[in-house]
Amino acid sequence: MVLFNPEELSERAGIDIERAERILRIARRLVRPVKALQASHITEYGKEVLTTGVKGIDELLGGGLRTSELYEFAGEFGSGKTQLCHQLAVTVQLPVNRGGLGGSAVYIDTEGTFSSERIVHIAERFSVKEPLESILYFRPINVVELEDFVVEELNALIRDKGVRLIVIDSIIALYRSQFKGIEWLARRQQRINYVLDWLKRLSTLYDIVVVYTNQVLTQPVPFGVAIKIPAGGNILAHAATHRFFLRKTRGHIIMEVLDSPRLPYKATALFVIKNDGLHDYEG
């Protein structure tokens, strides 16, 4: 219940706003009695670390992906975004002493790029048995299905299925294809923002990792060559805790920090893609 705001609860329960506010106030006191912590305890509270299985990327991330945070990975086709998502869906199943979170993953596939065979190959490398049993897969066909799943169903899955990782590959695909034209831009951005807000609520309440990929678009630069930037505008730019850009080069892929509260801007890690997943670049 604490996931909802008064307006949402009022609409769902058919009660007035004032009553919804009173109910939520009581619920928050029961579920989250501690509201403020000493800053010296923040690093120890609610922060577990998930390995990517790539030493260089883990070092760039400060040990791995932290729970209660959102990670965005943007890049062109073939830059390793989906492969990274596959690998994380396996490493989250590892025990804590091996860099995992000992949990399952929800994999939301908006582009139809999920590969069970790929998961099995990666799992063999990490000695994870029956990896597909711990991945809850969903393929939304439109924006409405995506939003309903995030708002209506994720909460129960996280609570009942031991979910520690949510993957959305990609966050923008359905919105770009189904909200065409400048006249739909404001509506599109509002709805993306609502889904992202729910992902933040879930990650904070349940102490899980949220990862989503993003597409890119070409932005002209005055007196220069056009550059590639993540799609989604300011809504996506401000949503993630950490943003990264992946780009292909000859022989390897570069992961670069675009925005982060603790990681150096433009810091990079190099990796390659092999049959059993992502590996460090050793060239």
Given for the second form:
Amino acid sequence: MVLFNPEELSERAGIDIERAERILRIARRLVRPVKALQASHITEYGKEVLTTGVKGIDELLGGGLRTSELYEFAGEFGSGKTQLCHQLAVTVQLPVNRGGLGGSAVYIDTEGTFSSERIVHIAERFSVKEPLESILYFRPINVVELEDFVVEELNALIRDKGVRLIVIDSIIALYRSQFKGIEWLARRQQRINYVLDWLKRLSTLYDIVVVYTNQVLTQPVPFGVAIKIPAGGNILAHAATHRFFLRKTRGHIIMEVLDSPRLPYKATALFVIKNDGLHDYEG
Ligand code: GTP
Ligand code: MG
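Given the form predicted on its own, corresponding form predicted together with guanosine-5'-triphosphate:
After this comes the whole thing, all chains and molecules, with the earlier chain placed first.
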């Protein structure tokens, strides 16, 4: 409940805003006292780290993916976004002393490309037993289902099922196909923002990692070569804590830092995909 803001609670419960504010203030005091921290203590937060299982990528990430942060991986088709999501749904199950978070994953699959067979192959490599038991899979058929799941159901799942990772592969597919045309753009952006905002609230409250993938657009440049950029415009550009771009080349895939408060711009890691998941590219 403390995840709601007064406007949302007021609308849902049919009560006026002032009353909703009062209720939320009391509820928050009970479960989450708001305290400013001395900056020297901030490292106490968000310091749990999740390995990707690929040394070069972990190094690029400054050790791995951190809890309470949102990660976006954008890239063209076949650049390994879905494979990376599969691998993280396995590594999150590893115990902390092996780079995992000892938890389970929620896997939201908007494109229908989840494969339990891939999970099993990757899990064998990391000696994770019964990996599918710790992956909660959801396949929304439209944006309403996606939004309802994120807003209404994720909270209880995270609380009750030891979830430490939320994967959304991809964040944009349903919106792109269901809000076509310029006249729907503002509405589409507003709704993507709403879902992302909820993911942020959940990741902070429960200290979990959020990972989502994004498609790319070709942006024509006058008198130049068209460049590829992540889809979703400004809203997506500012939502994630860290953004990466995946690019296929002959023989390997390049992961590049696109935007991050902490990681060097344009730093890269190289990887390849094998039957048992992502590996470092060994030249
Ligand atoms: P889109 O969702 O289409 O945008 O692409 P994506 O970025 O999600 O790509 P995905 O992660 O599905 O990567 C696809 C690539 O992974 C393929 O081109 C294959 O090279 C590789 N791949 C997938 N499964 C296997 C496998 O079982 N064995 C091997 N060796 N490679 C695989
Ligand atoms: Mg994919």
